[in-house]
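One chain is shown next in structure tokens, namely the form predicted on its own.
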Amino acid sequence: MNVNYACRSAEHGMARRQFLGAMAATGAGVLSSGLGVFARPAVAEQLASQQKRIVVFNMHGGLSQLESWDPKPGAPTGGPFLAIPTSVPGIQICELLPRTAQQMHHLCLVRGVNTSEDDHGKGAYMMMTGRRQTPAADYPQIGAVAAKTLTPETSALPGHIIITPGGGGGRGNDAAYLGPKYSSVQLGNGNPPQNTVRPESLSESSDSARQGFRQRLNERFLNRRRTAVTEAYTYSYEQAQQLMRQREIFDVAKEPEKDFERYGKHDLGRHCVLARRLLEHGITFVQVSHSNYDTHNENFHFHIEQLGEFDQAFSSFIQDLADRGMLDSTLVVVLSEFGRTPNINQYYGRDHWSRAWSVCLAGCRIPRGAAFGKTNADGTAVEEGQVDHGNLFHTYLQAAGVDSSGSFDIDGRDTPIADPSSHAVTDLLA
């Protein structure tokens, strides 16, 4: 869908120490045989039972809270749509989300978000990093932090995936000081990552012999000169080999046709099916993009069409996670960079509004069937339960089992995982 009315802004498990100990105890046999030891059923089952996952729905441009999670029917700012009952008595959402309304008993609405930043780029940065943008430092996004803190060191799969239309498997630049290992791999259209197919000119037997020779050389070298750097270098090769063997995990065509009917035969529907598939196969963090909600013109017509796609795909996704027993281990976040103005402009649009808007959560430690925070009758200000980007970032991590008050060791320097001046919202952690 082409959007020509936007504002056109420029920005529009196992700890490492345990792993190394296991490597030392097992000896060179692990290196010479690759990472197959970690694919044994008992080990794989133990890792899967301990691992938490996060999926973010990024509603680029600024989803209107009034046409989604916090409707104000009858108010001068409310717009033309009604509020409808949900599966939780007393909680209503916009009539544009009828299927999602039936999943409300799995969801938690955060209706008191105030980030005080109406710029697209700065707002997106704050929501994805939990910090304000500053020239003095760059911070990793939530996907990189999740990949670093939640992905087992033994995983052969990338821990940070972004699914977006046109994504071709390239690496993002969103891990900051955590390094490229935790940067996003960008996928789209159901295609596996690039460069994961053995060249036709190289036979399987030749490739196997080549890898065996490399592993023997690594073994000889590591017996004489073992450092953290050489181990990481060796491990990266083994991880790449395992990724190539598991390439079909990224092939959404492996999913049943009936699922595409339920989710919708549009990009978002296919991308949500792919996200579910990746989470089921152990990917730690998946971001699904849906855009462009920057509705300065024709806000209401746009939301009818766009939220029709979202309602179908998102409600099916939540239902499937619940039915498959995955909600207890998967945190779901629906966010934007800000909301839309309560006031309706002369073009029947809503402009940027960051002082009173909403985020939707589900899974892990998040309370089920709840609404936290409250805006006033016109939706212009937060009355109760005000939170900001820093509070939310801490809450996401705490919900997924990460101590957000901890630090990363970056070149011998303790670097806080999340903004040390902020904290999680305890009322959002069951």
Second form
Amino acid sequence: MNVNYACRSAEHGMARRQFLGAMAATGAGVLSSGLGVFARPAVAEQLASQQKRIVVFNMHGGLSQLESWDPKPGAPTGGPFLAIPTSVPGIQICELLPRTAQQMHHLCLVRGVNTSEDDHGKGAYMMMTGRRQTPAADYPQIGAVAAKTLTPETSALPGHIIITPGGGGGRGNDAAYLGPKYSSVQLGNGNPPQNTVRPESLSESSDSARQGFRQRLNERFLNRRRTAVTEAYTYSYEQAQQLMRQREIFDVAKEPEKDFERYGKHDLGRHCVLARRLLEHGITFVQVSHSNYDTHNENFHFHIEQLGEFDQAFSSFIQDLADRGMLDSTLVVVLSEFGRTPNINQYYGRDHWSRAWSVCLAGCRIPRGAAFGKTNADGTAVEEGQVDHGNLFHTYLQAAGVDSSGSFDIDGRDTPIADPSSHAVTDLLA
Amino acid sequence: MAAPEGLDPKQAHIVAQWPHDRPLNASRFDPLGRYVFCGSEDALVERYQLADGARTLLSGGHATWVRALAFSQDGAYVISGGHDGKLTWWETAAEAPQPVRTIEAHKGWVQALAVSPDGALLASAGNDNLVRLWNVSDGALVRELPGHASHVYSVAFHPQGAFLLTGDLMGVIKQWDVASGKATRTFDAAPLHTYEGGQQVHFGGVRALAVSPDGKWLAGGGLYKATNPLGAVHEPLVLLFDWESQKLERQHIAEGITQGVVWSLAWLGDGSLMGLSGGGSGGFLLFWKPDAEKDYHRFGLPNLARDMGLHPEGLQVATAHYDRHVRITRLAAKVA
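Any chance you could show the form predicted in complex with its partner chain after that form predicted on its own?
Next comes the full complex, this chain leading.
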């Protein structure tokens, strides 16, 4: 079995070289002794300064493009809300996003999305993997791909985090052939990862002795049989140890109280503060889910309710990333599984609509203060700049510095990182 | 209030229907009973002449949808409230009414309007969680009534004029002393509110309010059984409170109307409570007696309806429909 280091991105190459250099500097057996050596500040800072990150806001259920990024006030399909000016002359968005409007100079609206899939599950799969779901194959989600291609090998923390609105936790089944190493660690309602506290029945000294014994056995074994499998095994074990030691990184309560005021005293506000904290500590990929936008009934009431939370939290998040110099290295994606129908149904609702909707991007190579693509007057069709899930997936990766036309080496087989029949949108890459 | 001659909800029948270009949101008769005014999914107010259905479009008063309507007591002015937060005064009977006065009333939607029994005050309820009282005569702000913690959906004056009732999304009905602006009592209408944890949404609220003409009953309408708020799975519900004791005397239901919500309530001359409900199979006028839980009669409308107004003579109802029509239903036997 070959070691899965097929990603050829510049960032990954650097990380790999840095990793090998650190090994040379610290002597043989460093891997078996743990990853803590790589957490030294100088190494970590160098890695962090060049590492790209991705954060996805998943507007679960299907955000209405007409009540957010592509308003059509006055049109029969336009709904009751008005459009408001933004910090970018000529770009208007829905009045439900007044604070986000003031961050528009950091954002890029993609208004010509056509994914032609109105099913929740299938649409979500397409938007998260960049490909249509088929019985013949399963593909890794963007978080797993980001974790594999962007996370330094030396990282002591998981590269793929999903903050879910409800409780629960554990690991996701979203890495497909990349393997469980890249599957998501889910933080139910923003709580720290499950099972990362040493059991009370196990004393610190006993635990330490146990770890030492394990490491000695590892060293002995690796001196004779060093393979990719043993390396991955050791890595996973050491990562779990590091996760337990660095559990504090997941403790959002360490953030200043005033930030919770700014982001909003609700779950989404807290989750966005946590996302910022995780990104600042070098987590490669963070997904924040906001529920629920599947508004077949009273679409307008519910969008007031949901976007009121989102506007406050998201605008603060973007402002903070910009102020802290993180936008150049952090790709921000606001997506759903689809948009909502231009037609307003009898219950003041909007139904599923995938033929003309919007995604919002920011950071890394994405142009700032731009709107790409155009829908017609009533929002029923894309007129200019049509893109689909495959185009967007390529674009996310290219924006973050990953050559999306490259391949993973999966058990000796070249496996395309993104759908090889699609391509990135060059107009969205500065 | 005596029952008008011929009133018999069981004989209800549609006597007229008139089209508009967009789905309708609101419908009210003017106090003199000459016109039906409507608000719709555009920035217009529609006036229909009751005698022949002649339509006049009132433009220039709003930037977006019109949600609520009220009238000066003498019928000289109609006042429209919009999703743009504005109130606009129009001459009711002018040949081509123009905005007489437009004021910025609320930040966010104007949800409901009511005029005091003496005709002096206009009460407006908004998505800014506020209730405001205005001079009908000149549009001056008289008083602001803060205290609701969520969007205010409904407003009604007590028939004796001393009190105002307002209902919100969270199922709170506040009673205000009109003279002082103080909140004096709260009616618990929590059964009309749902928080659905899976979808993480607040839903329902007090969509309609009506005090019986004798002052004995306060009715608050909306929905319950909201097992899937985002999918319109819920049923209509009216809470009937004893005014003096505030006791929840009865919960009026209408079985079998899935996707139903009570958008509007009115007391009839025979002591019946009439509610307008939408629903998956159309719209319904529902009729309850205070002593019974279930409706004693329901009249099916040909399309889902969103609002109703009762004619001042108490026999005709104007309903605003999704299928771009206003319909006039007569609550009496057909004239031979």
